[in-house]
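Quick heads-up: it's one chain on its own, the form predicted alone, in structure tokens.
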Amino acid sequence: MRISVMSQMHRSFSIDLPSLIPLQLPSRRETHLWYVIPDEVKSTSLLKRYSQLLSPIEKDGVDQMRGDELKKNALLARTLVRTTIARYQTNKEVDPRSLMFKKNVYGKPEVDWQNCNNQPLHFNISHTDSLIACGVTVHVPVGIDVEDKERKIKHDVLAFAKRFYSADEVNVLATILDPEVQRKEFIKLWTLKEAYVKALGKGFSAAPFNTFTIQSMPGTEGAYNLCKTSEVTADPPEETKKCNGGWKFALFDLADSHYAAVCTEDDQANEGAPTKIIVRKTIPFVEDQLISERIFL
């Protein structure tokens, strides 16, 4: 379903931009993922309007990027975060410019609610040169990662995996004889691991990639388990001892060009219930499109 925002919504907080279409907050069992394709945002005037949404610090960050493409993508990333979060404040219309952000002690960005009685909304952002995505949940932390399917690996896949992955994951990759399939599986694992570390929100030093194992769940498509290693060593012995049901994973194709991974904490209220991922594509203030709704175990 595609909605042309410019044609349907009235102008409010800006004389140049229409209102965002308000949405209900995700349920505890949902993750909403929004994405934008930078190459589809071609209007210079629209980009200038996007820059009006940013804080002075954000504008400085954009200006410090080298090259027009990097500046544009940085601008779109901040715009996507602000406009996505503003959609979910359904009790009243919120100007995306009014949102404030802070970082936790490990540097993960968060919304600064300033003691307002808002739902505890969490977000996370990921991007490549050709796609920018923002994931949203309530009550539980979320981590997302997107990776280009055609991403090249300069080194031998297995040699590279031995540097960063657990022994179990390396063994799985070693059973794949087709080099192209092996490369793709390597990227899928990387995407899932990035999403988990970002959901933890403690930085990569708190969870090195070789200290945990991601395993696909038998009989499912796109669902995975997290398994902790017994200890961190150069060559861990009995790798997978216990699979942790406290985190939920989903891996899926995005825009036919990327792998997307979502990781959320499975809080007690969910009790292991399936996760619903709702994906929407957007050009903020211009067009929103519902892409998919999918259940992951």
Contents of the next structure:
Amino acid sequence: MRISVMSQMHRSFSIDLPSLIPLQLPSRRETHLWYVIPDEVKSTSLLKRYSQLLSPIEKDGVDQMRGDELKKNALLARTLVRTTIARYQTNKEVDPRSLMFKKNVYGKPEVDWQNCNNQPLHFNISHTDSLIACGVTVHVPVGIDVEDKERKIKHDVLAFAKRFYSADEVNVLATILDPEVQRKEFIKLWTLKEAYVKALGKGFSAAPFNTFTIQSMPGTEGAYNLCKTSEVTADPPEETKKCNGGWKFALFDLADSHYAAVCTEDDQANEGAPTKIIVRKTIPFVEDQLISERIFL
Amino acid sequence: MASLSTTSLSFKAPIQSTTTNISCDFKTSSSFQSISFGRFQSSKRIRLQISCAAKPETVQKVSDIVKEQLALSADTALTAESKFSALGADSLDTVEIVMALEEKFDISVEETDAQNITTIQEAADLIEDLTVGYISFSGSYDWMRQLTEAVPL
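With the form predicted alone already on screen, would you show the form predicted together with its partner chain?
Next comes the full complex, and the chain you just saw is listed first.
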């Protein structure tokens, strides 16, 4: 479904922005994933309008980026977050400029709802040079990570994994003989692990990468499990693995060019129930395009 | 009070089996932040842990590694204050930079420190904090006492 309000844009010369089309909130078992392709946003007047949405701190953040491309992507990231969240306020029209943001005690960005308590909306963003994504959920924390499929790492994949990933993950990677397939699996694991740490929202020190394993669930495509390793003080010391629930993972292709990982906290009421991910591409104020709706076990 | 003007100490870092020589000039007390002495042994080797502000050479080496990791042009102007994120680094880049620094400087960075480095200065400081030196000297206990008395702790 394409919704175009381009004509409305051209008519308004004032700083008043056109209305944003409101959105239905995700249901409890859903994650909405929105993404922007920077190369598709070329209009300088549109970019100027976007910059009017930002807070002074956000504008500083954009200015600090070195180079035009990085500045543009930083601008688009903040624009995507503000416009997307503003659209979910279905009770009344919310000016995206009015949204306030804060960081939780560990540094994870959140909406500062000010006087409106019990707002159920959670969000998380991730971006690469060529894609900016924002995940939205209700009631449960969400973490997302996107990565260019073709991303090459400078180090040997196994050396990197041995240094940073868990032993079980290294074993899985070591059994892959084709270096290209191995690299791709490495990148997929990176996005999953990042998504988890971001969903957890407690910073990297709360969940060092080598203390947990993410493994694919056999017989599924794109569904993964989290196993946490902890050392039990026994004599001799043992390592125990806990692989039961708590977090749901989904990994899928995005825009043909990226891997996307989404991690949400498992709803205790419906633990283990499937989750749906709705993916939409957007250019804020211009158009939306539904890309896919997919269920992950 | 004995002064330590222009005393140059050279260190050998016993990390793995390679040695790295780093010299840290003691001119005034302001050139270092903390000094702590390990247990003195009669073998005349004492372990000193010294934090100094990162040397320009370290900052330069870190900059070179950052430029390579982020594929920046050689003439990109980087300063010690340059933020990785402002240069377009994401968390995977940061971790790769840390790995390259570990290889270059023969150090081992804690996982939590690895993720917390945000600027070139922070990386350089961490490198220098991690480089622990042994000082071997031929001398007597008196020399060591002079050293402790001269250094404000």
